[in-house]
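As structure tokens, one chain now follows by itself in the form predicted on its own.
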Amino acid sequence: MNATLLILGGTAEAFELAERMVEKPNLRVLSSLAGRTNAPRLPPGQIRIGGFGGASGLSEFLRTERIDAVVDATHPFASRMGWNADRACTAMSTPLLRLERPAWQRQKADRWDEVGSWDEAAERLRRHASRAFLALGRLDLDAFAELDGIWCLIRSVERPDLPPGLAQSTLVSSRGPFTLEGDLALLREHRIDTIACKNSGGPIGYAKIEAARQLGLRVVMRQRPPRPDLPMVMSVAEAVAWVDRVLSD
């Protein structure tokens, strides 16, 4: 096998897939990261950081790098990359697989308000919250800039640039995985009544969902955006099998 695999990464699943694939003989593994954090955890193999310039830029990259297969293992909310990958791979006739972790499922004791956008989430907070935990990415905060009368706790890997309406928020800089005990303590200490987050799935951020369940807190949960209809698996082992099969054809 003399081939090149492109992994669109930035997730734990993408990292694990790169670890598994670099052990394959005669396979070049190239991981692409969006570059939204200053010190990302770099997977083994070759690395590129930054955008492609849309679907056309990715098509050109596939051509010049002679990519034989692509696995889109980006975050479930990185929908633009997903659509660009679908268009680029279709244009270049390059096999494409989506590796996506399963979404969290509502349990009996959960108090979820499921919403489709951050604007809708902000409106739910205005109606129901007095002390909110915004467990979001730093690029998602603008929709919550005008939560008048609502105290906010913000947890982010890197210190975000806060919009004026959130200037008095309390910031917690931390990187997961988080523990149930730690999130219970955090929510109690700050007397949180509502959490706003996205349905990222996976174990890294699930502690806050378990903690909210135990404490009876409302969770305003943004649902995942739509993605292209293409082959999809939910485990790294399945992705490895797909790559082996595609590259052996």
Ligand SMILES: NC(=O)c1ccc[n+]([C@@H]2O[C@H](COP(=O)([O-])OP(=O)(O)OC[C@H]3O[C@@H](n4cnc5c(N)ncnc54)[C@H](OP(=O)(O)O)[C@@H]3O)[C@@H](O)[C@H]2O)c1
The other form holds:
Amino acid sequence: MNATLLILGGTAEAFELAERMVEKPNLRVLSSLAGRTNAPRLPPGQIRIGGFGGASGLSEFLRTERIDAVVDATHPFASRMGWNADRACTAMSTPLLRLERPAWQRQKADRWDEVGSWDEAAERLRRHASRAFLALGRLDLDAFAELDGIWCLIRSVERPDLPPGLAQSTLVSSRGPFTLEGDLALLREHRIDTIACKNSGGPIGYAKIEAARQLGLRVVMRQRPPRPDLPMVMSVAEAVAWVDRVLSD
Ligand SMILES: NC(=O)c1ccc[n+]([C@@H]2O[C@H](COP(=O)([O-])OP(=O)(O)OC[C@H]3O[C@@H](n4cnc5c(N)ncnc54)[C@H](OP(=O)(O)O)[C@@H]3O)[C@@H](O)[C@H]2O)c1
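The form predicted together with the ligand is what I want next, because the block you gave corresponds to the form predicted on its own; please supply it.
Let us now look at the entire complex, which starts with that chain.
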């Protein structure tokens, strides 16, 4: 096949898919990153960085780069990109697959409080928490600006600009993966009673969920945002099989 695959990336799954696809003969593999982090881990193959300029910008990109298939392997919470990809690929009749890691499932001993927005999560913290661990992206913190006297520990990949209400928080910068022992120690050290996080799924952030279960802590868990109705797979192997099938048609 002489073809070009576009991978919308920014996740471990997108990285692994690029690694697998560059081994295919006569396939150009182009990975796209949003450019949010300063030193991203770059997958093999060609790379482009930065937004496309909405669905119309992506349509134009698909046309000029002669893209034959797209895999949206962005993070489960990167939904705007997913909706744009759906519109652009529909407009250009380009096959599109969603690759999304499974969500974490609540276990018997978990004390999850599932919410649909960060505003709702902040409200739950105001009602129930006194010492909270905000395990969120730095761009998600604005909704937690008015927590009124709740002490916060914040962990994010890069140092965030804190909204005024969180200025007194303690910061931990780390990309993970995190360990159960490490997260148990962190939660105990800071006497955390509630964790706020998103249901990212996957192994990298799961230690805090296990640690909360062991310590009996409440977890305010943001559910995943809605997505377009698309063919979807949950593993890289299934995505490889889809690309092989679509490009050999
Ligand atoms: N949200 C999270 O919790 C999270 C966690 C880990 C990693 N990430 C990664 O970080 C990136 C941004 O996440 P987000 O939540 O800000 O996304 P988003 O809300 O879905 O997207 C916002 C805008 O960022 C641009 N964009 C997003 N992903 C892109 C990609 N792979 N390549 C080129 N442009 C992209 C698009 O800009 P234009 O409209 O200009 O095209 C999009 O409209 C994603 O690649 C995602 O996989 C996100």
